[in-house]
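A lone chain, given as structure tokens: the form predicted on its own.
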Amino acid sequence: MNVCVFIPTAAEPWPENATLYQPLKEDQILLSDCASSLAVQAYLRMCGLPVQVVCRANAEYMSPSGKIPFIHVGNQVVSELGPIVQFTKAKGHSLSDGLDDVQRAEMKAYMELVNNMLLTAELFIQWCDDATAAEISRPRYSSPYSWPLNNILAYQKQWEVRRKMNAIGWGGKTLEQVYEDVSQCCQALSQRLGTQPYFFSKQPTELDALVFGHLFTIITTRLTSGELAERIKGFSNLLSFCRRIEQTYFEDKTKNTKLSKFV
């Protein structure tokens, strides 16, 4: 269940010191949290709302929902993309006001698809694939902590994710089945995008931010196998879509800098 703490106040301007919190970028953050954090950053940039990214080893425990990322705006704290979208809308900033009811329902359906397929696949690969869990997920997740707390927290997280996978029917899946789910999700996204610059023509919505966050992170993150990224690279229009958003919202053309890899 999403948890957010805020009092919508449309009259309040967006503060310059708004902060987004995520785990440590170099040593700790994992694929799924990278993707979710980048999606929120992309959304806020698309809205023209400045935010400072702050990395904390205990960001997960600071979050009101226990999920990453969360933003601190004034005296209000909001976690996860959906509630953050509602929060900014209450302040008069929205990317989807131009959509009609049918388009808005379609957008929400595709966002559910991304969360149910891509996010779940990321969590599965991180914690249910033994090689990835042993070589990447457990060492990174536990890196800020000393022994024995590091082992306790890592195995506790792995147990929680595996229990979730069993609850939603993913516990018995093979890696190949998960990769195929990702391919089917990307096929649906590719067909919806077509030759348009964004999913709903010329202007981005929160769906574009969400898809970008996950796809860009997957194709730039090192895992024990490159198969997950390869499934995405088979869709040229999705790659062009990621590059377009990177160029438009993350590159500083005056300094010739690009969005850096998270992992």
Given for the second form:
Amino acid sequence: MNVCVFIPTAAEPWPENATLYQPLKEDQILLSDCASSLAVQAYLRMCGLPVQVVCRANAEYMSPSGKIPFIHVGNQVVSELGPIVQFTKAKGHSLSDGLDDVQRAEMKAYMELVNNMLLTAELFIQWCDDATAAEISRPRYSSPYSWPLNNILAYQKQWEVRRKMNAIGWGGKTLEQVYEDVSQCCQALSQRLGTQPYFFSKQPTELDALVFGHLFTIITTRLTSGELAERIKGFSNLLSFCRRIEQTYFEDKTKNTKLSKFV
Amino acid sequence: MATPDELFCWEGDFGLPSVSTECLLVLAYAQFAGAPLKVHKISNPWRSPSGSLPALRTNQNETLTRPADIIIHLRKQKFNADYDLSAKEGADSLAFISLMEEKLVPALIYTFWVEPKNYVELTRSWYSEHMPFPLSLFLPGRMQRHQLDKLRLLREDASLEAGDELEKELYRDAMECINLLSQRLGSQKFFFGDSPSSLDAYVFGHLAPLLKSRLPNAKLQQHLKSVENLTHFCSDILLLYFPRDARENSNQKPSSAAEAGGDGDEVPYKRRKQLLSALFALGAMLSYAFLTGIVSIQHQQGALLEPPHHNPEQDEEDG
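Next up, the form predicted together with its partner chain, please; the one we just looked at was the form predicted on its own.
Following is the full complex, with the preceding chain placed first.
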């Protein structure tokens, strides 16, 4: 990594060789990480910033915060959507400049709604539902490693997530209650979106990228039960919202995972 | 419906109906919705049916502990403060409650339970003074470990400790959250017009303790105090819905002379306590000595020990 700390980063333009790292797409990545990664990709595409997606088995350990995804731009490494949004803003790329104070407050609030309910629900289903954890999450999460490291890492991760669920009061929830929370969250998003093309009228913001990342991933991912995707498919405006962003920003690349196939 | 549900919550102080955020927001919601609860304000969490506070014992003898569950239960009983909200306003409530949980709650845990000065001088001393005797020795510490664990899990950092960098990061998020809430509230009386909803209860529950507590390290509190519409929002709710607690506080404040008198009272009270405990310890030691027969040995050695006692004095006289 070349270090050139003398030039203020804000002045540097977006380089051509920016990379986004995520776990292996086919055998390893889990629903929640895939959703977060897609959200960042959607955000960068909305900003018109090119980024090359690179899959690495140890992406989680390469990330400065331990979270997926992270981007490597010039001599800087930034992980997660929130910091990446701030980072691009410092470089002069922002999607939310046109919003007034109240709209910006609402946008941030809805982004936390997605993190607080959708992301937590994804983690819960992945690691706290025994069937999903045994059939999908543990084998996929540990696929690059051999025995006994694969079991150790997978159970360690599961234990960590379960402790976190207990700390935020989700420990005692049943799967049905979690699906109910997802419905409630989608209901709120659907109400907020209404008949507009994007959450704040005609221009997409980081909220649109985040919502798209999660909803699109949930709809197009096969889990042990299709219940989670079914809950989202009940909201037609959210579906057409996903399709709109897919067509506008992803049409050329994702022909093989077309949303229309799943709906 | 014949017997009202019973709500167990922490008792109040500093002009608040309860010192705990979760109790406060349930109390506020019940007031907003006009739910007739039988409220037990206690300072011994072991007297609550669940062992923690808040707890709601319904008339079917179920026990609910999570504020969200309690509010859903009240809503099912037709005590709904959100009845007048449109679907979009309901969605906004959910979003802003999530915003507070993600951005404000970690900083509040830090301010009250992790920041060393605040924890030792305010939180721990308040809880140990208010809890009954044997609990006051270990329960505040256990509550602190629980909160620290929670913060570590929320931040996904197992070795997290109090420190400037962490404080800066948490407070930056919290201040942003406070500013966003303030922008959303604007010049309205409540978040959705003239009548309070569950979002108002959540905001009040989270901000009122921060506003009213006497924190030794008050960085975050200073920021909140500088945001005028939110401070008015909190004091208006206190005056309108908890007039008794608010009045108690205002009675205390002007009589600063009485407070000084109170301090004066406290000192001899402390001395008396110290004297009593010294006497008790002495009594225990003496009775132990009597019972095990050390006393008789002491009698014999009393004569032997006397010369060494006199020796230093003699030396001094010599010098």
